[in-house]
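Take a look at this one chain, the form predicted alone, written out in structure tokens.
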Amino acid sequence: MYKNEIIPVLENGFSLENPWDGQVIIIGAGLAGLTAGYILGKSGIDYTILEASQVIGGRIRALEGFADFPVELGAEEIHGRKSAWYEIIQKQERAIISPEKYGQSLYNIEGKLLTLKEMESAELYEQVDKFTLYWEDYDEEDISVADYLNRLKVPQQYHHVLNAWYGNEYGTSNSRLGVLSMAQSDNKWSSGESNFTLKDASYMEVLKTAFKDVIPHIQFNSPVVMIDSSNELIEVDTKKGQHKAKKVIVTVPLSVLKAGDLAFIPPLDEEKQKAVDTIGIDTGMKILLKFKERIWPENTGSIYPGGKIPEFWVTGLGKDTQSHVLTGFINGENAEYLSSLGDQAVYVALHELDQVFGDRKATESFEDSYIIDWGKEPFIKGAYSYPSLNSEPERISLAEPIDDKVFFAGEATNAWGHPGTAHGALETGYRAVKELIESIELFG
């Protein structure tokens, strides 16, 4: 969805041709869930925002303090420059940058540091060009990228490189990921290309700039747990109580749908529940590695050690910083894994790191740690969406409405290429509140 049709709606709202003066609740303050709001209120419609928690931004979250910057536990890259979220940061002239502009990448291949230049010359990379130059025109039967990779042939030194640029990157590992899943998906990206991030602040206080007026509008620590839509006025009740109106915007995680958390009667359609069922959201972690001095050598923006950490990325590329900080990256089976040895994981990190740059460097460097593991967080329970194995149709069953009464956004519901993304799930906040006001116009 492009941001020429968003942007006039942020700044605007949308006109409707006769007032309404009905109640609209929001169940989720994460950005799909500011949107909404945010162009409800700019369109004169009163709404209320449950949130679970006790803070905004769902998953997005920054910490301070472990660093001399303040670093994501959430989402973290911009991706391309055509999207309304690229433009709500252009905007507040927060500046950003490139962070493969600043440092290349080393892989761990059977034992030896190799940078992208040397890996593409290593013996029987070409093999590996069969699946990274031609995934995108996958048109057969959904199997799983390690199935695909496996059919190809491409060598057992390249698959950990392969897991971590499109399994892990996608929020999953390869033997989840759908292969015709991820080409229907990809093709329909439209956000352009490049990848930033923010030099100095949060896409936290991007958050709570942009969406200041929309704050007072949040009851906090109110889970949802069910939502009656049986009878004109829909009830939506949290455990502190309960709160009737017109209309209803769920932008819970899918996650939390799967695991059955809130309740809806009627029971979802059999069409809405399987694309519930089909959508995969894995488990997903940071761990945060902060070292005395730099382990690391220069000018290095990511690394892949063939572990279960997929990728560590160097924190502070970029950044005006006198911080060491590593980045572990890690979704899918990795996750789960690491996710079941709690604050021991920390310690397969460092001895990974050990591996690939000798003498217990990380282990005699390490100062501090910090590990954000979002499935165990109560109201999220999962990293981002990813394209299951025959996933990519069922995003559009996930969005649609129920009777024009209750709607669905979440970067879960983007069906437009954009899933497991800020900028999409802006843009599902835009959908479904465009959909809420087209209903009123034909229903009232």
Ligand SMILES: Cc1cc2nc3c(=O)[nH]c(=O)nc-3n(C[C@H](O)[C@H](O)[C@H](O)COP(=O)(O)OP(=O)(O)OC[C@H]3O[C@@H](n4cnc5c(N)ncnc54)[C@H](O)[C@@H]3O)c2cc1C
Given for the second form:
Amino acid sequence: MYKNEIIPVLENGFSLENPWDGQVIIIGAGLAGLTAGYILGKSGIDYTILEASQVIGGRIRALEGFADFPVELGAEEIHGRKSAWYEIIQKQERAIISPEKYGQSLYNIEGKLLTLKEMESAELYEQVDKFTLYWEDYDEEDISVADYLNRLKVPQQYHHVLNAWYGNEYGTSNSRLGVLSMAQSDNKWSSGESNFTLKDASYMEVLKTAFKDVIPHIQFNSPVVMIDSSNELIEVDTKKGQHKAKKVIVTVPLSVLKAGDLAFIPPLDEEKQKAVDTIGIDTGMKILLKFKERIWPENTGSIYPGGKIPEFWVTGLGKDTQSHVLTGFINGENAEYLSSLGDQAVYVALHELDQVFGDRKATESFEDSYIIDWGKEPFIKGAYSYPSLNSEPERISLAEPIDDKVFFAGEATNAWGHPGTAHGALETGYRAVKELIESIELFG
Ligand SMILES: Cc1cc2nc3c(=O)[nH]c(=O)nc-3n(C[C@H](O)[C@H](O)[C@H](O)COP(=O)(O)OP(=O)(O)OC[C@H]3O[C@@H](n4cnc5c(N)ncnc54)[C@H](O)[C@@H]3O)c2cc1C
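Would you mind generating the form predicted together with this ligand now that we have the form predicted alone?
All chains and molecules follow, beginning with the one already shown.
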């Protein structure tokens, strides 16, 4: 449990055997970069964060004013109680809720809207269990979940549900998700099974409170374009000028590395480049729909319509709210299609809900919409990394420091079983600083 290792360091920092007067530059002010800065500060080490955008948080962002509570555009759920992120939330005495306690899921199976119990009681569902109960034991050659479902002869009518539960949840589609890689990653999961959301606050409020001492160290609107580590002092170029430091921590999303937005001198070695190429990250979207009244049955939590939007969830469940908001959550192939439609994607979402609930209920009651398309965000360019075929061992290579000078953090570098999550990003910020401190102790 990394929590037990991280919490004391968040409180007291690392203690160095000999004082070190070097400067550290952190690239990116998402959860990984903020954590790294926070721990460096606590350890008495001077640092600057260069952030490309105008705000902290990266893939943590809240939309204010759309509903009568802030709606999460990025990270929303807290996965498990056994993480340092959960501890931070607890320390701030934030109320949390388990949305699944407030509503059940509804699945469109061949035109009928079924509860989980109803779906599970169908005879053919046994074939689904062959996957859901045993995929974690898979240890053969990595193949896609979609291929594996076909091999197990899982009936077609359940494929969209399994795509929502696995492919979409992991940030992609079943056709790109590797069963072996997913099992290898999941078998390392140690943060606990329950999922929570914040009752009265947003993720962003938690960030702003937890990392208030870090914010003065951030230079916003500073996209880094080049890192030259060929000399003793590393040169970091932004569009505005040059910075020099003894150590650098890179926390940009994997999608930004894939796009080649950061030039490395010397170039990334073969192993790291292979890791960048192999680990998957697709585009991802949330389509928020606000309605004049509730169009779904009471006590509904999620809706799986079986179209282009794998899952809608009732947003704000368990909160004190009068708003009627659904979030459509779309990753991978479906997101690529909907992204190509731009604002028109809203009509696809409404059409799918009309088909599920009938009587043009969604269209008639529709009031407002908001689309966040993470692939189109210039400094994010994707949703979150996922277990693509044969990718799990690559996370270690992605995290590997260059010459004890350039260190790597960010959710995709989490080889501890928590990639693609907020608490996983935090863990990598800690891990990168730990490596950096070890390199100081060894080499100065
Ligand atoms: C739609 C969606 C839903 C999610 N849901 C959940 C959830 O429910 N629960 C959960 O735990 N996790 C969830 N996640 C994942 C979670 O949000 C991320 O894993 C986490 O926030 C990533 O943090 P990070 O610090 O690694 O990266 P980021 O937050 O992406 O931070 C990287 C930072 O680097 C900056 N940057 C990029 N390029 C440059 C450059 N050239 N120079 C300087 N700065 C640069 C970016 O602007 C950004 O601020 C979700 C993510 C998305 C997109």
